[in-house]
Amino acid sequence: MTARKSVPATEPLATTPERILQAAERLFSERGIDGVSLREITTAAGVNSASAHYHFGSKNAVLETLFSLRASPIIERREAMLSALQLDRLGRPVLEDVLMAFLQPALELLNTPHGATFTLLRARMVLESGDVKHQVLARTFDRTNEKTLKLLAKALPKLPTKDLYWRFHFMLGTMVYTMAQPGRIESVTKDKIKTSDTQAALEQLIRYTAAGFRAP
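Answer block, the chain by itself, in the form predicted on its own:
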């Protein structure tokens, strides 16, 4: 039987800032942001503490840089898809098209090398309290969230604004839970359903959220 090769904590030949970010991502996703110190990050990265202070200045700056780096593909893809939406003769987008433009870039990230780890980090930031974490989320996603809400309002002109906000809130929760892949539905269905099938998850998520947005 061939021995399994050990996986390095950080990618080989990475620069010092990259090593720090890789170590921070792994530790944050495993233990939460508050449960990790900057010293632990530098130790895991194999660099000295002075390097982290030189390149980033603080643990919060590491978090902000990391989150911006990993989230940028979602934001760029979402912006492009939202901007490319076709409108009907009344100038309204189709609800399912808006939902696809919002949800697909997030779920697609799961198929990238850092997708699963970043998704766990994002879920922790959503659930953990703390102004810094909420500010990072806001700076990263508020612009596309606001753009999506405007398009949803156009697609559903009769839906009261308060209901629109609530339903968007529920969609965000469903999206993050689905991306986190906690394994509950796999356990309940004896693996008949696999949330790791991102295409199936996306299709079901769009149907489910569209029905919720159209509910009386």
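For clarity, a rigid core is taken as the largest C-alpha set superposing within 1.5 Å between two forms. Positions refer to the first chain, counted from 1. Please read these numbers as outputs of a predicted model, since none were measured by experiment. Compared with the form predicted together with the DNA:
- Hinge angle between the two forms, smaller rigid part versus larger, from C-alpha superposition: 29 degrees.
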Given for the second form:
There are 2 protein chains.
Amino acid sequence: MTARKSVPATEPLATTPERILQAAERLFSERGIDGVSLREITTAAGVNSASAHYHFGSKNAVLETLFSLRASPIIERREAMLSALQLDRLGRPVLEDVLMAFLQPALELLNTPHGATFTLLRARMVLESGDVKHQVLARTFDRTNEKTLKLLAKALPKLPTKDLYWRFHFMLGTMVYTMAQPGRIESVTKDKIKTSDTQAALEQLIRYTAAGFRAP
Amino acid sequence: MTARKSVPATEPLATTPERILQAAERLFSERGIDGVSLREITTAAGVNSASAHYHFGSKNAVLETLFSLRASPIIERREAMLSALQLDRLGRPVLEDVLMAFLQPALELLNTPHGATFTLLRARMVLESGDVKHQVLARTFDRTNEKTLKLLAKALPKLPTKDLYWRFHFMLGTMVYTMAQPGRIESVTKDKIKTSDTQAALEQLIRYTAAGFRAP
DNA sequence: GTCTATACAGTGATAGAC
DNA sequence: GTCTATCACTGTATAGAC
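Could you switch over to the form predicted together with the DNA, since the one displayed so far is the form predicted on its own?
Every component of the complex follows; first up is the chain already shown.
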């Protein structure tokens, strides 16, 4: 009836794939990934249940699309911060600055409306087996990871490459685990600390990780 | 026909719940958790599909039972190693010894036949939301975690409690992530290091974590 | 090309017969 | 206690309307 291409009323009107992704994101954040069926998503989006398969191919493909969509801001912000790093006269960055450039864009996502769902999706991609999911992760993150590794190597010129890789792996672990907010430490300490405090998490994480990277 | 209570032939004969758990563990390790249905499990176990619900209540309850079953050896070994720690004349253990007592029992599980499934289950429990799963984790690990935290506090008398908690949380992250073998570092470094090398992982992990705990 | 209606095999769960 | 029958629901596939 009304114009369909220009002037998208307020918000609810959008292309079908977009509506599906929006509905999926909202429902996932409310009830987890397994707790939501494709039919619920398409119903909430106001589209037919088969259209999800037409546009995406499968439920998993919907998850992967949503993941890639929400990952790109992190990547872009990381790239920007990495490029803006101050270097000394030997071209070396400060370790803490590199860590900040890598970790802050990820951790800050927790304060956004998209954060919860993205973290769920990421944790699933990372920790569930399956070649497809690992390929998605590789396509998404490998380039920035390599860039970060090169900068870390410059910041730590005396560290053997092998140790550097191990420690980068460990850092990824703390990051993913912290973002997933498993609530373990809250349970043990009876809520005396809150890992959902992003600012504190970032400060603590950088101090801890920097010391780990500098270990003998 | 033959005796049913005593003398369990070779192995395949066992109580129905045990057979279900055995079949579940084998199938999960082969094809992941979501890739296996309760019907497949009960069929492989040679029992009726309804018996799983009769004995356990739900598919999730089967997972939780299996998780608790495989977690207890880790807990016991941890307790034993923690109790056997050498203390100095002030009653203080060496940081690296505490970390070894905590991490070794977990990481060594990766070399056992049960390891793969347990790690899958643990990752799911930790990262999926849901009060029930968190309760299972708390019931399983909280006591040993508290014991470990006390020993860490003794090994690091000058570290503020808050920082100690944060760093313990970070250590849990590296441990869970490393055990889950997400293959990220292998992807970035084209298999130049293998996080599946348990011995190397343990050495690297302890050096890295000890430095993190000792950070200023 | 996009969307709809409909159908299918397989899922976890349950009530009730044996 | 165990098994059969059946439930509502899932992800997926396809034929055909616009």
